[in-house]
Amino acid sequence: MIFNSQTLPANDNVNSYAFCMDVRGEAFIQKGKMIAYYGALRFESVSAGAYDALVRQSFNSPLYANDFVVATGQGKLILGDRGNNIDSYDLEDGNLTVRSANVLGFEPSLVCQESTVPGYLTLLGTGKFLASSNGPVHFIEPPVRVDEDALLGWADMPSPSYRYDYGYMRGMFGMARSFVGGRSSGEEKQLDFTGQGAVLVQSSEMGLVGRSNLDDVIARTSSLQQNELHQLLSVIQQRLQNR
């Protein structure tokens, strides 16, 4: 099927790895994920200064403000993220929190703010959102342990605290691992939720499709306090000149 401004969808999927959204003012969207666009529309920095008084009511997210922009203006606006899924969710009076990486727009009616866990973003109140992940975003009830890699957020609830299984890291294969520097599993590490409320789970347990390693560091050092980053700094310093 070819698609024109009239045969696209308004605030649906295009297919599973596209989304049409019906621009009618402002909204926040993930730099660099604008695929193409029907009609008169214009993209900003969301630090612009015409914009302060969108961003005062909508987006509470200095460590993120560089990875969105404001589109402003009239039209039809093809948003993709490398193939991955993306899907939408519409909140009302609500609250979800979301891994950063992975919001890829949403409307001004609600308001995003920095999560107390680090690397992930909250957005409250009532409108549309649009998430990508890894595969189709299935809801489970808790109380369930997820692995960290396979969680997308988790909505109407308290945040989620860890659970080490120490039995698991104190086997021979776990201090092998360890030894080694190996990726940890979510056999050894998981994330617990108990309460009300759902948690959104991918269907994969590796991130999203064409994000590298590197992508994930520079990302997770947006929360880093700055005795951490010297430490990273050191690490980083000594392992360059041990190549």
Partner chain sequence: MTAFRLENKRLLEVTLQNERVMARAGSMVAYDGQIKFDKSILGGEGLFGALKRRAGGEGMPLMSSSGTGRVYLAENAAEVVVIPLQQERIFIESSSLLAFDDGLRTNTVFAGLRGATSGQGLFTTTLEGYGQVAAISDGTAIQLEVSPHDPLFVDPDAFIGYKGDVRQEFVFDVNWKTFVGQSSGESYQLKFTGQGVVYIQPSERR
Contents of the next structure:
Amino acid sequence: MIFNSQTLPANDNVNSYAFCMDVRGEAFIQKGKMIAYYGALRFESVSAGAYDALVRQSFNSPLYANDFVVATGQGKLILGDRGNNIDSYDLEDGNLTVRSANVLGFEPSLVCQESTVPGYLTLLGTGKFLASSNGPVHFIEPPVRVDEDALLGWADMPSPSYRYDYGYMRGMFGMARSFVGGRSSGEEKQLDFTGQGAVLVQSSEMGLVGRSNLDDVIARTSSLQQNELHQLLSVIQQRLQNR
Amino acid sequence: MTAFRLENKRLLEVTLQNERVMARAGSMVAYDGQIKFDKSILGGEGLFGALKRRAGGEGMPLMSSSGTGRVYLAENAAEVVVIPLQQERIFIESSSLLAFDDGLRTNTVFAGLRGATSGQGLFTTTLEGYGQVAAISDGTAIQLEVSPHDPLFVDPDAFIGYKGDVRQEFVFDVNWKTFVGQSSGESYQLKFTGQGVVYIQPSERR
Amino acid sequence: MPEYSLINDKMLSVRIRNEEVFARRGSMIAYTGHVEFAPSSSGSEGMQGTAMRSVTGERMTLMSARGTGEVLYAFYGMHVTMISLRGETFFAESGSLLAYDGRLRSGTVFLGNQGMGGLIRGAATGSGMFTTTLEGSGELAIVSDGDAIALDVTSDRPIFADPQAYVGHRGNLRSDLVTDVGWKTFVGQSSGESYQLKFTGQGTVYIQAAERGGNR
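Same protein, the form predicted in complex with its partner chain this time rather than the form predicted on its own?
Entire complex below, previous chain first.
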């Protein structure tokens, strides 16, 4: 199948891993995810000021301002994300929270805000947005416990809390394996979802780690005292040694 | 002509009957029958070929498999796309090349300058003749038509190759740089005009 | 009996009712119901297999899930294949095994059958040719980089496989390590030792479309 600007789908998947946006006006897209386009399109930085009114209305996430751009004009725009699956979501006066690195684009009719859970963005209102995932997305109704690494997001629900599996941790101690500085796996620590709504799970977050998590951590260090920064430094060194 | 068949989306099966196929070195995962393996290098023959290889930094190591049997080729679980050539020429990014018929002529051509300041040249591999080419694509490859009234713009990281009467230009755009971001570092986009087909992958090159 | 089903090509669901299932550590991505997890070094295998692993330094890191509910498993976005056994033995490259339960007995064998010399070499190069065996009647799940590819082996057509692409096999097959054709040495792969796995007999070999330790 050979596509051209007429035959490419409008606001639909080209295949499981590529999505074609029919841009007429403006759309927010994640930087670096455009793979090709037909037509007259321009790309402007969110922070550049050219679309101040639009950004003020729809982009309420200063931490991620460098991760998104505004696509303007008329044309067919194809997005891809390292061969990961891409799906579009239609919100009708709803809210969906998604791992920020996986938010590929959204219509300006939606409002994009930072979630209270670090590394996640919440999309509110009515409109379409795009998210990538490692493998197809699986929807689960709560109550459910999810490994943080496989969590893509959640809809119409309160934020999750952590739950530790003490049986598993005891077993690990019994085997004389050290936890110190080590990464905890999904078997000993999960995110616990309760209430009404849906949880979105993917097969792995590996390969999807964007800069946003790092930016988030760096931004939070600005409020630390000197002795706290030293403490942080020693933790980082310990982590590095344990890698 | 050797028989190229997709055993599944990510595995190419080439059946040889006293024939030879050229493949990216290290891409073979299994074989049966009586097959002999030899070393080769991509990028044109002779002294001129060698000079161009050096200039272009190309010269991907290849493996030639000859004999009778089946060889199975794959690369990093990328999807495979088989492109038949009928007395045509394909321009292909050498890092996307998986295998090709021994009967095709290969060459390296100068594609343009990467940047006015760096002056670094860009070279592309060409394959010409009658036969088959297998390319790898991270995710399912997409074929996009270029026609005189419908030019196409492509991220260099997603570009696999093109065939037809197509002109390739490098477009330098300040906004593009902002847009593509720090990860890629490419400050240009590819613009295709003319009449033909461009192959892209839904991914940045690894 | 634990119920295995594929949610999609990269996600496995196992439903248990007061039962236990073994899976690769770190592969649980979500669960519902009342399920407890515990690390397990050996699954349902005997002492001999455990001893053999400690000799070779190869640890198959398992965990058990016990209780009543649904557990979802996935491993770094790798493809999942379900395999049903009816009184047979499945050989799985240790890193390829995702999940199984007590209906199958597990063990360890060295692939290549080259005696102590081959065993030591396999251990020294870390080539991981110690293979987990699962025997009995029941389901198991394996993971592969890209979908697993089943290649038939018949008595007149032996097959050669790259050890880095080998996932597992079943049937009446003999395996040998072959070093005569250096398909890797001359291309300068960093993988080191250049040998192939040769399978002869009647059965099925599963391979993946990538080499372990690639850049993914």
